[in-house]
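Let's start with one chain on its own, the form predicted on its own, as structure tokens.
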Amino acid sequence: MMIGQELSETGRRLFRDFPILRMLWESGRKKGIRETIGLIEKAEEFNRTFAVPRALELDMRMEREPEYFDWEIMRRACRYRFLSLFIPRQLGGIAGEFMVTNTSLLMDELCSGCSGIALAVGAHSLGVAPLVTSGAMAHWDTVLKEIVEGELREQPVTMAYAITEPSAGTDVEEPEYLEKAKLSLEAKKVKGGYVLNGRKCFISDGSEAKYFTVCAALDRSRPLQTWTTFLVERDMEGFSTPRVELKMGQRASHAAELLFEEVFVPDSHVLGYEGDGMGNGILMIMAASRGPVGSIATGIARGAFQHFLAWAKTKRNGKRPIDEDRIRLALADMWGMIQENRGLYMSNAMLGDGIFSKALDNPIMNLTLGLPSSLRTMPLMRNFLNSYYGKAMINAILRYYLKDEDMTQLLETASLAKFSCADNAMELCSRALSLMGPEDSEERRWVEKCYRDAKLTQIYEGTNQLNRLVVNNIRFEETLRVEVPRPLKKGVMA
């Protein structure tokens, strides 16, 4: 049977745009690729029936009412199971063989419709990621299960990832700069837990999420050595979100300020050991998330391209712009940028799947997650997983399957994809606007929105300047290396 006879129109398009998917299909990995195609078909339907019809209206409304949030976004995302992308299947999620690839392709597709709506969905997975990559199994049967159960009832329970601080944005995302960062948030050890005081800012989904993965220093004079990851719940006393930003781009998703005023966080809510934050809270997450940010930029660029192409094919004063060579040449250049982007983010995604599939699908993990939930949630088991030796066991398993050199390579490809895709998206949108001129048309309004949306991809997940330095420090100077947290770590506050 020919490939085309087995595939939907979406499948054939994906094979044409991403030859690596066709190669995987022909090499016998049909089950995983079928799931990928099914996910993208859902994204197409989401865009066609929901995101595209309301994107421009929502963009304009949130310029006037930045605190408004359309919860229908998250309820629709539940219907398509977009909130379970990073949750293992053993826990009811949909993270499978191609978890990173599926996330990247999904964001490309969703962002071709509206990247603001897509970010509201994608930022949730960013919040989930530290809970998974840190091996915080004590919370998998509570937080992750609550997310899955809420999703199945179309009652969204979401997470957010909080690292940026008012005077330390990009600084907190790289060891060299964290050493010198001027931090506002600090966690002080007290009996039974920690007390957090300070602020985080520009947190995507920060005003909607129920749970937060938060990085904080235990000692602001030694931030790198004491950087620690916490699980914070919205209803903890002293926690609030006092401010939502008025954004230029990706407006449908909030960027909020988080305020911590004497917030008590119990010992059980520390993800990994004290001082593991740069490894499990930042670099491993950036290695998995910057590639998908590249795919966000690519989706925005593709959306702009589609509207520019529609404009070019429409007659104006009796002529079609596409009949001019300069327009045809520009279209070819733009498509080249999109395919260049896809090569970069898919390279990162395939590498990520090769690495993380070993950590999430292995005999030890399958045996543990194969136990009845009632056993895994017993106080004795939860206390062990949250104990020093429980964390030692988890870190030993992670280090067996995740190697420092693999994670370092993943971070390099992620940063390369992030800044290259973002810059290409900005250049594509800028060129399209320039060629379209000042006329007022629906196509130009869409491209103008894409231009504002693309700008944000140069800024978040570490500025493009920082990401260039990461590539330099890994590839050329060999001064940056991702260290997967080690077992039996000594205390950092001794």
Contents of the next structure:
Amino acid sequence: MMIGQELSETGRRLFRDFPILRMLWESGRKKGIRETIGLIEKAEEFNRTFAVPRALELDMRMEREPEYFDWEIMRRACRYRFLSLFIPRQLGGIAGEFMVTNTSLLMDELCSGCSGIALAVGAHSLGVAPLVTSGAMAHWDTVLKEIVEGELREQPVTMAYAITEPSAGTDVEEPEYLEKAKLSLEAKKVKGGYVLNGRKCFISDGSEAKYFTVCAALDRSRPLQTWTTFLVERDMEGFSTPRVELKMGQRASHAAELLFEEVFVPDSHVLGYEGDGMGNGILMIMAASRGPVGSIATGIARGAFQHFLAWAKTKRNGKRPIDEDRIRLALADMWGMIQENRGLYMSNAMLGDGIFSKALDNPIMNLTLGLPSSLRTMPLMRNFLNSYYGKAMINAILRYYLKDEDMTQLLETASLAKFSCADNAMELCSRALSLMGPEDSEERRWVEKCYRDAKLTQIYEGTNQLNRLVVNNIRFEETLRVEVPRPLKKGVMA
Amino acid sequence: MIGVPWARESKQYTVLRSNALNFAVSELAPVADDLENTVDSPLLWKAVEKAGEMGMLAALVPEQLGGEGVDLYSLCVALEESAVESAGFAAALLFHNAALVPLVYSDRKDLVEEFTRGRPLCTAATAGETVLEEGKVSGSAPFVFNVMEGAPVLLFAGSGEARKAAYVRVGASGVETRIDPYPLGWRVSEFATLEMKGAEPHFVLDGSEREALAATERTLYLGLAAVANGIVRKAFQKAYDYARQRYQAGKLIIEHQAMRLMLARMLCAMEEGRALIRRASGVEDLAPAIIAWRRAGANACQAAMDGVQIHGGYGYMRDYGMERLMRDAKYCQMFPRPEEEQLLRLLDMAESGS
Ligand SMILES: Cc1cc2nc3c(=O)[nH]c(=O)nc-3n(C[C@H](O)[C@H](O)[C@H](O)COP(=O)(O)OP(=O)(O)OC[C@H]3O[C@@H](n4cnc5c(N)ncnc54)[C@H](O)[C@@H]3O)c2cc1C
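Give me the form predicted together with the partner chain now, not the form predicted on its own.
To see the whole picture, the full complex is given below, headed by that same chain.
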């Protein structure tokens, strides 16, 4: 049968824009690609019926009422299962063989509608990621399950990812810098757990999330050696989110400050080992998430492009802008940038899936996750998974499937996609506005929003400067390497 | 604080600059955020009144017509300094002053008096198409700045040789306004599209339209270049100060070359902007003004964007005042006409020797 007849319109569009998907389809990966297409169809519907009709209004409202949050975003996201992107299928989520690709394509699609709404959805998965990649199985049957069950009931349970501190942004994203960072948050070891004091800032979804993955130093004078990833719950005593920021763009989601005042976090809530934070809490996450940030930028650029194209085709004073060559040339340039971006983020995504699909779908994992969850949640089993040897076992499995070289290469492609896509998006939006000039049109308003939204992609997930340095440090100087957590690692506080 | 190290100006302009900067610092800086949040606020009118006392409301109108009679470079100096604290306010002043230019070519002292009372401000419609037929104005002028009840709006009615300098008043019969609820930048005054259907003009310049409209355009382009340069100055000041107090990777971020390069580019932009404005205001031609505007507008966009970047996440937040520069800068580039259109026009002008 001809491909065209078997595919929906969305499928045909995707194959045209991403020939690699067609290649995968034809080489026997139909099931996975069909799921990808299905996901993007949902994203289109989400945009058409929900995000696009309210994006401008919501953006404007959030300027007047920065505290407001539209929970309907998350409820809708539940309906389409967008909160389960990083949750393995064996646990009821939708992450499968094309987890990174799907996330990237979904972000591209959602951001072409409204990147603020998309960020509210996407930042949740960023929060989920460390729980998965650190192999914190003891929490899979509780936290991840709660997310999935909430999703199925359309009662969103969300997470956020908190690494940035008021005086350490770039510093927490690079081992060499973390060593010299001035940190605010500290986690002091006490009997049975840790006591956290200090602040995190700019945390997307921070004011809505129920759970947080938080990186903190156990000793602020040795941040890198003691950097540790914790699972924090909103209702832990002493935890609060006192402030949200008034952002220039991507406003539909909040950037919140997290305040920790003597927050007790039990030992069971350490993800991975003490001192593993740079590997499992930062670099592995960045390797998986910076590519999708590139796709966020691409989606914003595409949104701007679509509005610009609509403007170009609309008659004004008897003429259509597209009738002028310069506008046609600009359209081709812009489309070139979008496709260049897609090439970059897709090569990162394909590499990511090549790496992660093995780690999430292998005999040991299937066996473990195939057990009835009641077995895994038995206190004995949970205690084992949380114990030194339990973590050693999980780290051994992780290291078997996730190699340092692969993760390092993934980080390089992710950083490359991130800064290139972000710069292209900013340039595209800027150029579109210059070409439109002082126009009274709905399209101009959209592109102005995209212009504000795009700027953020040059800042978060590591500034573009940091990401450029990462590419250099990995590729040309070989001074940066991702270390997948090692089994049987000694405690760091000794 | 380091400033523009190379640009030198004569005493006359140095004094003017420092007065204008004083005005900006004392009158605009404290209210710049509030101005942005409420159009038509009493704070705006207080600042306008002060600007009036300094002669900024009829800067280019000769003294015998009741104005200040200063040269265009002086106006640019005042605008640049005002823009350091509020580009929106500076733009409002510029549109007002530019709209008065055709009056210089008529002998209507009464109109000058009427238009320069300071409230409402005047404005000029730069885009769209309007025509003057049988004494009535029709057509549409999109995205006009400074729109408020009763404001005199200068229209470039008709096209080519037949262009007329016509004024209509906002709110007059046959003039409809559609307010833009949410513009990107320059948020101190209202943006609106004006739809005119057989509106009675308030005044039509009869004779010297060509010169009058060309002079108006020149004022707009150079004034916008000055506003843009003010933004570059502010971006530099703020980013330079911030980079000298923010530590990352164990050192001040100003020690990172990535930051130094951005700051150095801003330094070049300030000099470039001022030199181009200086040169263009010394000649009567329009082309150098357009060239100055192109460069200064692009520089302002880049400087503001880099300024945000130097501030990292903080730059993206309202409280730090950087994101406003980025939004305001873009309008310096988008007004008064799309940039590429003007670029092509430059070549046309060169070919026709105008
Ligand atoms: C809206 C928004 C949402 C965010 N969401 C989250 C979130 O969900 N979770 C989270 O943890 N964080 C989040 N962040 C934080 C974000 O990742 C940081 O803002 C970013 O890493 C930059 O850090 P910073 O803001 O402290 O800037 P800084 O690190 O202070 O950087 C300031 C400037 O210095 C430059 N610089 C710094 N160090 C170097 C160096 N060594 N070499 C060269 N240049 C350097 C930077 O490139 C930048 O231009 C968010 C930020 C924003 C704005």
